[in-house]
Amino acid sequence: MSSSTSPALSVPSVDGGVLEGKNDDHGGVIVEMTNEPLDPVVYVSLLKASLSHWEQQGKRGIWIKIPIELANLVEPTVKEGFYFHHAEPKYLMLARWLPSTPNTLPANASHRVGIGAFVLNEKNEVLVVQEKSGKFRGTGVWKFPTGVVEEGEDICDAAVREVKEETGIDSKFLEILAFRQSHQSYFEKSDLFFVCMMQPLSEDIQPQEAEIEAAQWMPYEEYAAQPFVQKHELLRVISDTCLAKKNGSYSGFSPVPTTTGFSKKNAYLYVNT
């Protein structure tokens, strides 16, 4: 068994033979296991002693982060009353509520965030693509560049990135025109989709070979007149909103740099100016 000077990484034992963790802001404990091998029998003994210790201290939610290298410790952790909270490529987070009161631990993140980019040039042409995969494959439907916001990425930056990746076009984020919330979508999660107004900074299109069948600048009226757009209520409303923006009768939400709460982290507040 080994130890470390960092509470977040020092695992096997501290005074009293319990797992070492750090207190969270809500009366709980977070234990982050290192990826060093640990005998399951020794681990279970430490875990049992730790639970008793934390219960005596009046702790509430207990979190144990198990790296993929220690996957053999997942089953004994579950047998001690823990449940799966969330998983990432390199770890599994398990949780247990100690008091006899109702469990108030927050659920795993419930939403995925996506963007659709409305890129309109000075010729009244909109940037559209045809996809090689997904539900639009082989349909002949022209659509806005779309994509998923990555972890730690702002919506405005994601829109710029997706436009560049799918079409090779450099662009500038202007506004969020609208957003849609749907449920039971991606792995039973909810979905937030933001329609973003973009200003093109280049003209020459270079479609992404892996995902994009074709890309072009299309007159906006031609895009909006597609039967699929007219028959699909959501796409029709989005199209009408983009048209209203193009005609100057609608205003979206622009990003204003701010800082958040006690952490003072940088963030954008999207406001109608």
The other form holds:
Protein chains: 2
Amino acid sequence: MSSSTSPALSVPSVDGGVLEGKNDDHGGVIVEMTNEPLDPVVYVSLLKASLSHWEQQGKRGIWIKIPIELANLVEPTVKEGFYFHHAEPKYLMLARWLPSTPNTLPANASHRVGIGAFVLNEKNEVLVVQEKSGKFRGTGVWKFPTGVVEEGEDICDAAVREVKEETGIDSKFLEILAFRQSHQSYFEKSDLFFVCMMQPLSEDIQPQEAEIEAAQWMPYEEYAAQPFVQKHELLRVISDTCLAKKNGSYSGFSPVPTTTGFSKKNAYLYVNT
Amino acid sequence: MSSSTSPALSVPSVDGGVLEGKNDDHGGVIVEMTNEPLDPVVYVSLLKASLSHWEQQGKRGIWIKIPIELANLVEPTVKEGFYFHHAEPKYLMLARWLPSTPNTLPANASHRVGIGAFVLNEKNEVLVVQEKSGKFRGTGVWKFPTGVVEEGEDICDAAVREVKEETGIDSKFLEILAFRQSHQSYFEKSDLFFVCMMQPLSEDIQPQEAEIEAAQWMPYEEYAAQPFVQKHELLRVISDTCLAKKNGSYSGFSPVPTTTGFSKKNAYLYVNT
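The form predicted together with another copy of the chain is what I need now, so please give it after the form predicted alone.
Now the full complex is given, and it begins with the chain already shown.
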């Protein structure tokens, strides 16, 4: 193959050309490949020239983001000394550390984050569901609505969303009562699970068709007395914590909106107020 | 290329053969490719045959884990309809959802987890450091020791490790005073940062050569009075929380070891005890 077979290039030509990248704040370079097809031979020439160029410039970490449409460039990138850093459905991020000093590039995301919602109404009834799939399917166990916090979503918003999705109930986030960290929850990843105290803002339950077999308001004592809850230490401690909260003798963490001042982005600090 | 050029196969032959996989708990199959070289043509035949086989069996999510040594198999896997699920330095995990129903495979890990350590001694002095790199380099700012929680590491252990690594001080984890969730902290990933109250078990500071410019015990009031702390709302709230804790008028979350009963694995529940 010669470079003339390459259909469309949004990068400089191979003659003395290098891949276009943005400098990051840590002495590194980030190259985001566009979706346009690129002849692997041309790519390798550009990559080799770029690496020499960056080395001369004293660059440290080099990031190359390859969209899934250009999966044919993954192997040549690995051959130039890059490793897999992280991936999302649409792209793979590869990295290479140029200096001879130890690699200080940040680690990949290590945790998934989930929530369980303790929604208690004024009659001391708790909102519980039975799931259509997963390990509790067909067991008759009633449990709190639970779910995964989505990318970029605040924990307090995720709890409101999951309660609404699974049961149709509107609710207000009050506080985090407790959280659990567990490991190897799927493949090598860890898990942080936040137990959220919620105040219901509506009454009528509409169970989610796809995931929820049944949903109801249940007297708290009945929920807590389930053998499934009593048998499992973790659930028992959570249940005791919820009971203490119900009785007014517990305080968890509430979200306080703050700006970091560095990035001017808003972020919630969860603290015992 | 013919299959006879393939050096070593730990998978069944192409004649009616399929890739070896393990069934998972959700009606899916996990295929872990070994490091041995595999002719891509042979691989594609096996993969096509396997997909037909799994479809007939009514399988749902198909996972293929490709070690970085076999990066040449990434493109053919994508061509068979797989997407990138997640990656670590040594491997890429691809996934494909076979049924016509919506894809319910779990999302990738979304959060990095970090700690900041509030180490207060009996003289009301707090352990602070100046860093050699990062945004505070050369600013003269004194800050708490901080660090990233490693894969599979408990938050309480990470705090002890980071304090020891950065300052040489032995310490005991007491409780989590607060935590912050922020988004887009690097690339698309989010960040959970836990402020940990620690009790020092030693006195003599040995700053870490590679990362720490200087470390010292500093009167708490002097730390809190730094313009850098006062200027940033987030740091001010954290500082106020630490002060409240110092004065005995605050309670955070302490780790309680529990077994889940499902997996028999230990996991810490962090709760206001």
